Amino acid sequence: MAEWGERLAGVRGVLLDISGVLYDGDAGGGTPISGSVEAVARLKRSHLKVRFCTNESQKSRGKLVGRLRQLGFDICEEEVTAPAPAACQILKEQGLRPHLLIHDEVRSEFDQIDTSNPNCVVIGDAGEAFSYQNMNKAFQVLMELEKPVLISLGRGRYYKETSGLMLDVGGYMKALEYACGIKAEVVGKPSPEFFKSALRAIGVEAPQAR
């Protein structure tokens, strides 16, 4: 107990990651993994500020929170961090009008962004939409870009839900990447910009986070 004492000798925040950290994911909404409600109870009875931090990019925050509560977390929507509504500050700072390479489930977070004549491409972990049909779109909108953009909601390599490892969005990125010469801006874990995000959220330095 006091090694732990010293190792939170100065902390204020925590950071929590979520699929696979606080739940295994499934077709059926998912599991909680064993301790995790009450160890995400227990910190938030702390003195310490705690934010989750998501690469979650199949589903809305909104719905993601939503699915948490059901599973019995003590969360709200207003203390998640997630590539999408990050990709759309970047999108709207911009003037970036995206071709959308995402799952259904999450494109309600860019439902007040003009998506006409495309000058960049957005992709996420689409699951099924990853067709050639439109893995090939993507890559015909960058092409005819005379400055293509490429806008990654992360670029994880798998991921694990119940029923076994999951392809995540990093490979199909990189398939874009290669095919055009060019290099993704990763909004999303593991890019430092996120954390940093998350922790302005809380007002926490990173020196005094875990």
Second form
2 protein chains.
Amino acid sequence: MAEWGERLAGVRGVLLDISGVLYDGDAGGGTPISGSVEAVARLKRSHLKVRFCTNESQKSRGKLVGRLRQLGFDICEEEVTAPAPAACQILKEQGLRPHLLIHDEVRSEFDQIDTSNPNCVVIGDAGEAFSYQNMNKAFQVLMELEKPVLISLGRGRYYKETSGLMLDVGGYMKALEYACGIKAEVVGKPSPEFFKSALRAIGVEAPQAR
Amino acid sequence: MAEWGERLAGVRGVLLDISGVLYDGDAGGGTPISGSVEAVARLKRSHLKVRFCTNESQKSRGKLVGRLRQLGFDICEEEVTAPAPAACQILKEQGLRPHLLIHDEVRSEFDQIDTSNPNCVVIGDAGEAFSYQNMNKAFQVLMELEKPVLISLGRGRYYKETSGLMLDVGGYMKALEYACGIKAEVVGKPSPEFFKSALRAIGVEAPQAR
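Show the other one: the form predicted in complex with another copy of the chain, since we just had the form predicted alone.
Full complex below, order starting with the chain above.
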């Protein structure tokens, strides 16, 4: 314990990933990773501030938190930093109207966003919705723009489900980047801005966080 | 004409692209590009050797040539250099057994290839077959290999159909490269080896070709 005490000297806050750290997702709802429910509970009982920081873009925060609570985690929606709401803020700030290539389960995060006459594309981990037709539509929207803007909710290569490895959004982001000759703006980890916004939410500076 | 005479001085052979040069493809069978049927006929009547060099990987050479002949082109299967047969040669030489992520219409080119217990992936312009499920399967095959080998039939960004721009194989190649952390071997244009094989087929050296 002394060792942990030393390692935590000066630490005021902790950012926790969710997928692959707290639980492994699958079609049925996922399984907690051994010890993680109790670890979150202990952190919450400690003096440390806790923020959940995820690249999950297959579910809205509401659905994600609902699932985690069912699995026994002490977590609420307001404690989660996720790419979709971060992207919504950028869209509003920059007057962007997205064409959305995202998972149906995350669509509700964009309810307040104007998607008429799109002037950018937002791509998330769309799973089965990454059909050729949907990818081609996103590509065509980008190619018709004078200055194509592609916003990607994370840039993960793949993730693990209990059934095996699954392609994440990153590859599809690369496909559109290559086809259109552009560079995507990544919202989510590992973007420093994303981590900073998570820390701002708990009022902790980067050197005081783990 | 004198000008053309000068430009062709020393030229013994001509490599002709097909899609976007001889014709624009579409679901209905495509349309010849103005003047191209007569241009091929004139080249064939000239002293020049002619080879058709295409990255078409949505159709077998048989089907492609059949369609072009219907459109009025003087062309036969033996005059066409295409990525699928070139890939088959590499597969045989290197003892590779591919998992095929290709268009159904080009599958017959691989009839003589052993696809059991795959030790590589061949990706072509699969069109609608670029589903998430099919991409994920190709990804999983690669990730299970100790030394993943990805062969791509061309690396085109997009092509034009009469209905609009369409994503080509290149983006999907990039997606798998990124997700697996590997580099694909490209068979087809612009690989120098591909052009050389086309020239070998008509016995013409590179400086003598246009």
